[in-house]
Structures are given as structure tokens and as C-alpha cells.
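Consider the single chain below, provided in C-alpha cells and representing the form predicted on its own.
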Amino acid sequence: MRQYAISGDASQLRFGIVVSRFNHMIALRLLEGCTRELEKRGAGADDIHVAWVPGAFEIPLAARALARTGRYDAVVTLGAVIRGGTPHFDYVCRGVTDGICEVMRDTSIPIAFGVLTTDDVEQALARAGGCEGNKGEEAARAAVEMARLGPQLAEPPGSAVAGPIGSTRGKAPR
């Protein structure tokens, strides 16, 4: 049985982060948690690039643009969609979720989903550094793990398993 190494080492990796300005206070807390976690795991500040977009619905387009550059080992998406009194919440949540899935499928770049979908502001705050932790940190951990796992999964059967350090993904010059 072939098993793949799990690594949380972010050194030598580059990350694009897309953040929604809508619900800015919550998004900022998610971003702070995300960048703090990436740096804690060894990512350099110069290897973390942030793109702000107007709202959550615009996140997939920016994530696609970043993923297509080939400069990033993973992209993290952050924002908050809070339920209101209309069906708008459902449409935005579906659009963001489906859009991010399409970007991952079309580009083969890992996209970590850190977009909160909550019933109210209190739930969002709880998940953005409150009693429920910081989902930005969780998205950062997922991005690092998937960026390390991808090259291992690309190894042909019977070859030596790629180690968790030193991604083999082709990168554009820094």
C-alpha cells in the first residue's frame, strides 16, 4: 500500500489569497489568521500575495486569475456571506462554492475554502477568531497540506514517493 506524506511545512511555497471586502471586519480577521498561520509554518511574507475583491461572488474570478499565473502553489479564499431576509444568500453561497470548485478542477491548483456562510454576524465572529477558532487559519493549513500533497500524487506508480519538502511544481521566477 502506498501512503503519502502529510506536511505542514509552508517554506518554499507561494500562496495567493483572495479576500472579500464585504463584511470587512470579519474578512480582515480571517486574513490575519490565515497569514499568521502561513508564516508560522514557514512561508515568507514575500511569498504571500493578497487580492481584495468587492464581495464573495467575485472570489472565484480572482482565484482563477491567480491560479492561472502558475506563480502559486495554492490559493486561499476568504470572506463571509451572512444570511439575510432574501434568497440572495443562497445564490451567493452557491455561486462562490461552485465557482471555486470549477477553478480547482480547471487549473489543478489547490484552492482552500475559507468563506464563511453563517446565519448571523455572531456566528461569523465566532469563526473568525472567536470561540469557534479562526477558519482563516484552517484554510491556511489546508492550502499548505494540499500544496505538498499534489506533487506526490503526480508521481507515477512504482516511483519513489516524493518527500513532503521541496515541491516539484514548476514555478515562475520570484
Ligand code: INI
Second form
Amino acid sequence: MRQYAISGDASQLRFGIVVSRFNHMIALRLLEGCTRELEKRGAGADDIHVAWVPGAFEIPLAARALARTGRYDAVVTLGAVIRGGTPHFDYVCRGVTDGICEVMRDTSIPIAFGVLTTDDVEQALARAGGCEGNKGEEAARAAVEMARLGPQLAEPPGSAVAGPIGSTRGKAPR
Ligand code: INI
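For comparison with the form predicted on its own, produce the structure of the form predicted together with this ligand.
The complete assembly is shown below, putting the previous chain first.
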């Protein structure tokens, strides 16, 4: 049985982050959680580039632009869509989730989904560094893991880049 290595090592990797300004206070907390986690895992501050967009609906376009540059091993998307009294919430949620999936499919670059979709501000705060953790951190971890997994999956069988969990033998080439 071959198992590909799971690595959370972010050193030598480059990340693009797209963050929505809407619900700014929550977005900032997600961004702090995300960058803190990437740096904790070894990413250099110079290897983390942040693009702010007006709202979550604009995230896919910016994520696509970043992914297409070829500069990034993964892109992280962050924002908060909070339910109001109209169906607008549903359209924004659908636009951002479908859009991000399309970008990932079209570019084959990992796009981590750190966009909150909540019923109210309290639920969002709880997931932006409150009692439910920080979705920005979670998205950062997913981005690192997927950035490390991709090159391993692309290796021909038998090339033995896989190692034990936590191994860094499968590091992406620069
Ligand atoms: N954008 C968000 O990021 N969060 C929201 O909660 C939100 N709501 O509720 O409307 C929101 N709307 C703006 C939208 O993302 C676009 O920026 C806007 O429609 C302009 O294209």
C-alpha cells in the first residue's frame, strides 16, 4: 500500500490570500489567523501576498488572477457572508462557492475556502478567533497540506516521494 505523506510544512512555499472587505472586522481576524498559521508553519512574510476585494462575490475573480500567475503554491480565500433579510445572502454564497470551485478546477492550484457563511454576526465572530476557532487558520492548514500533496500526486508511481506523516521529503520543487 502506498500512502502519500501529509505535510504541514509551509517553508519555501508561496501563498496568495484573497480577502473580502465586507464585514471588515471579521475579515481582519480571519486574515490574522491565516497569516499567523502560515508563518508558524515556516512561510516567510515575503512569500505571503494579500489582495483585498470589495465583497465575497469578487473573491473568485481575484483568486483566478492570482492562481494564473504561477507564482503561488496555493491561494487562500477569506471573508464573511452574513445572512440578512433578503435572498441576497444565498446568491452571494452560491457565487463565491461555485466560483472558487471553478477556479480550482480550471487552474489546478489549491484554493482553500475560508469564507464564513453564517446566520448572524455572533456565529461569524465565534469562527473568527472565538469559541469555534478561526476559519482563517483552518484554511491556511488546508492550503499548506494541499500545496504539499499536489507534487506528490503528480510523481510517477515508484518514485517514492511519500514518507511518514509529517515527513518533508515530498517538498514541492521551487
Ligand atoms: N459581501 C460579503 O462579503 N459579505 C456579505 O455579507 C455581503 N452581503 O451580505 O451583502 C456581501 N455583499 C457584497 C457582495 O459580495 C459584492 O461585493 C457586491 O454585490 C458587489 O458586487
